[in-house]
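The chain below stands alone and is given as C-alpha cells, in the form predicted on its own.
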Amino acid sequence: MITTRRHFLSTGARAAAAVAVAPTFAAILQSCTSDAPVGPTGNWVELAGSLQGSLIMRDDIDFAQLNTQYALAYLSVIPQAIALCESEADVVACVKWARRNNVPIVARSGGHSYAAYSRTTGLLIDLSQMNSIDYDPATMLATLEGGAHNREVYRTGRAASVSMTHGRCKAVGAAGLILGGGIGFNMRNKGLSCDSLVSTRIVLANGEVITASATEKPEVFWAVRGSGGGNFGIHTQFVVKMFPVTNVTWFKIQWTSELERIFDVFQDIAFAAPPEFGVKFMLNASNENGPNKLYIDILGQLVGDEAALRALLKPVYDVAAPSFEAMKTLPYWDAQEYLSEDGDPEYVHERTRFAFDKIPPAGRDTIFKYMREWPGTSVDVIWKYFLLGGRIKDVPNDATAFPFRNATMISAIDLEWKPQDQTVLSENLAWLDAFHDAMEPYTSRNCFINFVDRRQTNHLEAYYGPHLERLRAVKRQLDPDNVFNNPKSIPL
C-alpha cells in the first residue's frame, strides 16, 4: 500500500519516520548552489535592493527547486520571480512594489492549497523563512510569524506542553490553517483554530500594516477567522491562545469486513462521542488486492485511557473485528507522532461538502456504490470524513466569518493519482464529479474552504454561505482594487 497523507505508516516504522522533518522553503534554498544567479534585471532590481530577503528569477538556477508546491496538477503556473522575505518590512516592500509596476502578486506559506491558489503569473511573496514562534508561559500567548507552519508549531507545544488546534500534516501553513476555520484532532475539545486566534498583523493592498484584534478593527477580526486566506491582504503575525496538554490515547484501527455495519454502527458512536474524541473516518479503495478492494480506517485521538477508548468502541467491535489495531496512551506530542505526516507535494484532488446531520441509509449505500465503481489509478482513493461538533457549537455560528458551526461533519472524497495515470484521469476526474454531485442530497451545498477545489461551481454559497455579504463588505473596506484574488475568493 503506498504511504502518503491518506495512508499510515506501522507504528515502529511511524514512530522512526517522525525523526525526519521535511525541508522548509528557505531550507532547500541553502542548500542550492547558485555559482552563477542571472539576478533581477530592469524594474526588479529595486525591488531586490529594498530586501532583506532574497528574489530569485525565473532564469536563476534555485527557481526550479523553490517553485514548488503541494498540489502537483497545477505547477503549470509560474511567477515571474519568488520574494524569499525576511521581514513584514519585505512584504510591505514587496506589495508597494508590485503595486507600482503593476505586477500580480500572492502570498505563499505553505503551498499547501488543495487549488494551488498560493501561485501566480507574477511576483510570489514566500513568507516562509518567517518562521519564528514566540511563547510566553505567563499568558499561554504564542506570537507566530506569518510563515509558521505545524512544524514550529509541534516544536513550540512539545518544549512548553501546549498546543492549539493544528493540523496533521507538518508542512502545511498555520496562517492557511487558521485563515480558513482550521481543523484537527483537538477541535471537538477547543474549537477551530481560528477561535483561538487573539490578534494578526496584515499588510494591505496599499502597504499598510493594521492589527486586527477583538478590540481593534473587530469587524476585520471577525472577518479573518473562517473566510479563508488570500482575500485581504497578508497576514504577517498571528497571536494565538495556547492550551495545556496531558496524555492522550491515539489509535488507528481498520476493519476488512461487515463494512455497512461498522459504517452505521461507528457513525451512531461518534455522533454520541464525547468532545474528548476526535476523529477521521475512511472509507477506502485499493486495487492492490483486487478491484476495489474496500476497507475501514479510523484514525484519532481520545483524552483519556486505552480503557475508556475500548469502552467506547466496543458497540463496533461487536460488529466484527478489526483486521488491524494499534492504540497508546502516550504524552500528547507523543502520541501527534503517531497521528500526523510531513505532507509531501502530491498529485490529488479532494471534494468536500459539510452534513449536518448523520448520513442516512440511502448516502450511505450511494458511498458504497461509488467507492466499489471506481475507475482507478495507481494509487487508493477514499471517501472521509471528519468528525466535527462538540465546542465548535458552543461559539455562535455569528461570531466569526466560519459559517457552518452546526455541522456535524466535514465529507470528502480524496482521490490521488500519478504521472502514469494520465490515460485514465479524465475518467477518475468525472467519476469525482458525479459522486460529489450524488452525496449532496445526504450532505448540503456547503463546502470546506480550507479544501478549496477549483472544480466547485457555486462557490459563493458553498464556502461563504449566509456570511457572504458581509465578507464583501470588508473586502471593500481593505482591498477595493481586489488585489487579492483567486478565482474562488470573496468578491468585491
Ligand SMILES: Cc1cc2nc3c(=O)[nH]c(=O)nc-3n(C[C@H](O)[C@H](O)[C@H](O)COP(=O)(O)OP(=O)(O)OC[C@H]3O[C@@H](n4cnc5c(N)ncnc54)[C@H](O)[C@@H]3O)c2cc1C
Contents of the next structure:
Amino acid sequence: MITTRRHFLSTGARAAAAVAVAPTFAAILQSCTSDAPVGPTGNWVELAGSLQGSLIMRDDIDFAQLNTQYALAYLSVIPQAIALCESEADVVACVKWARRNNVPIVARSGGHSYAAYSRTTGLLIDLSQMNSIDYDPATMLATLEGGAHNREVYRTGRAASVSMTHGRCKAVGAAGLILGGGIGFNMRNKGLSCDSLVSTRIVLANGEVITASATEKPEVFWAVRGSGGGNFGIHTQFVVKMFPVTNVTWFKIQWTSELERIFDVFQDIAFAAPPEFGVKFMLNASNENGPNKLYIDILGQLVGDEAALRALLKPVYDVAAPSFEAMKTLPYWDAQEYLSEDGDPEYVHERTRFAFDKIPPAGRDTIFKYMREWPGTSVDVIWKYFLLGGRIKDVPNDATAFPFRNATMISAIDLEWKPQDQTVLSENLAWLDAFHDAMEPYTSRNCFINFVDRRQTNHLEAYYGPHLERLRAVKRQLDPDNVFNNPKSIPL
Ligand SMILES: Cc1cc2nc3c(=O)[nH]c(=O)nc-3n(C[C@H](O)[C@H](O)[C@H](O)COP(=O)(O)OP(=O)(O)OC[C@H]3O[C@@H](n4cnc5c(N)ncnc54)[C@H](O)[C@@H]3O)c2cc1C
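Now that we've seen the form predicted on its own, could you pull up the form predicted in complex with the named molecule?
Shown next: the complete complex, the earlier chain at its head.
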C-alpha cells in the first residue's frame, strides 16, 4: 500500500515543487482543494522535489503508519517529516537540505533501537525502502543496501545456503546490528556481525560519500565496527563476507525445578562448550499461575547432531528432567525459523552488563532474590545472558571498535509491560534499576551499545570503554558539527 502511495506522493511532491515557482497557479489549485492534505510547504517543497522517494509530512495520511518504532514507550518524539529514501542520492539530498535549513536529522533502518534513538523532532531519514541484497557466489560477498533487515538476510541466505552472524529478530536493521557489533547464535563460531564487514559506504554530514574498508580510510573502518549506529554518518551500503551453512540442531528446553542448580551446572557446560554452541540462557518470572513463578529456558543451536547436543547437556539433564523440550537437526535456514521472532513493537526496557567471568554463587543468589521480588507486570520478566567467547576473542580487542571482546557473556534484564500496567510501572522501573545496580559487582560497568539504555548514566565508559578517545578522534574528523548525535552517542 505504501509503495503505491509512495509513487503518488513522489509525483505529487515534484508537482508541488513546480507549483512553488508558479504562485498564481498554486493559489488557484489551493482554492479548489481546500480539504486535501497540505503536503510539503515552505522549505520542505524543495526537499520533496529533489527526492526519488517521497517525503511524508506530519499531516499526510501515511504518516501515522510510518511513525512507528519498536520501543513504544518513546513514540512522543514526532518528526516533522519522514523521507522514504530510495537511493543513496536521496540520503545525500536529505542531509544537504537539512544542513542548509538547520533541521535536525536522524537515520532509521529497522527502527529497533531500544531507546528509540532513530527518532527526531526534525527530519527522519528512513532507509527501509533501500533493502536489496545482491549476493555473488563466486566471492561469497553480499552487498546489502543500508536499509536491509535481518529478514532480507534470511531470504538471501536461504536461497544461496550461506549466512552471516545475524540476529533472531527479522525486523531489526542490518545497519544497527552490524554497526553495534552484532550478536547472534553464530557469533561464537563465526565472529560478530561486524567481523564479516568488508566495506561500507557512508554519507557524511557535509553530503560527501566515502567508502571505508581495510584499505580505504582504515581508521573509519575500525571505528564503525562495533561503536553503534548514529555516530558518524548514514551508511548506505554494507559489503559482507558470508559463510556456507550446514545442518544445525536447534533447541528450546525448559526447567521449573532445581533452578539454582540448573543455573550453576548449565553455566559450567556453557563456559566449556565448543564455539559451535550458541545459546541464550533465560531465568523468567511469571505471574500467570501465582506470584513470581520462576522457570529457566535455554534457546540456541549447535552445529552438530542431536546426539552431540544431548551429550553436551547431559550434566544438566542429570540435575532435573526438563518440563519442556524441543530439539531438531535441520538445514540451517529451516532451523532459524524456529529460533527467529518477528520483533513487533512493545513496551520494554532492557538493561545490560558485560561479564568477564562466570557469575559467582553470590551473583546467582542476587539474581534469584531480585527475580523473586519482582513487583510484577502482565508480561513475564527475564534475566538472561547471551554466551560470548569462542571466535569473538580470536580478533584482538583493538582491531575493531567493539570494546569488550574478552567478555564471557552479555547479561540483561528484560522488563516488559502493557498499557494496563501503568499504575505499577514506576515500581517496576525502580526494581529494574536496583537489580541492575546490584549486578555490577558480579558483571562489570560495561554495557552493550546495541541494547542502548536511556537509564545508563556512565554511558561513555559503559559503551565505548577503552576505545572512547580513538572514537572521538574519528568523530571530530567525520562529523565536526556533531550532526549525528543522540544522548549516548560519541561526543566530539
Ligand atoms: C526485538 C529486538 C531484537 C534484537 N536482537 C538483536 C540481536 O539478536 N543481536 C544484536 O546484536 N542486536 C539485537 N537487537 C538490537 C539491535 O541490533 C539494535 O537495536 C540496532 O541498533 C537496531 O538497528 P535498527 O536499524 O533496527 O534500528 P534503528 O532504530 O533504525 O537504528 C538504531 C541506531 O542506528 C542509527 N542508524 C539506523 N540506520 C542507520 C544507517 N543506515 N547508518 C547509520 N546509522 C543508522 C539510528 O539513527 C539509531 O541511532 C535487537 C533489538 C530488538 C528490539
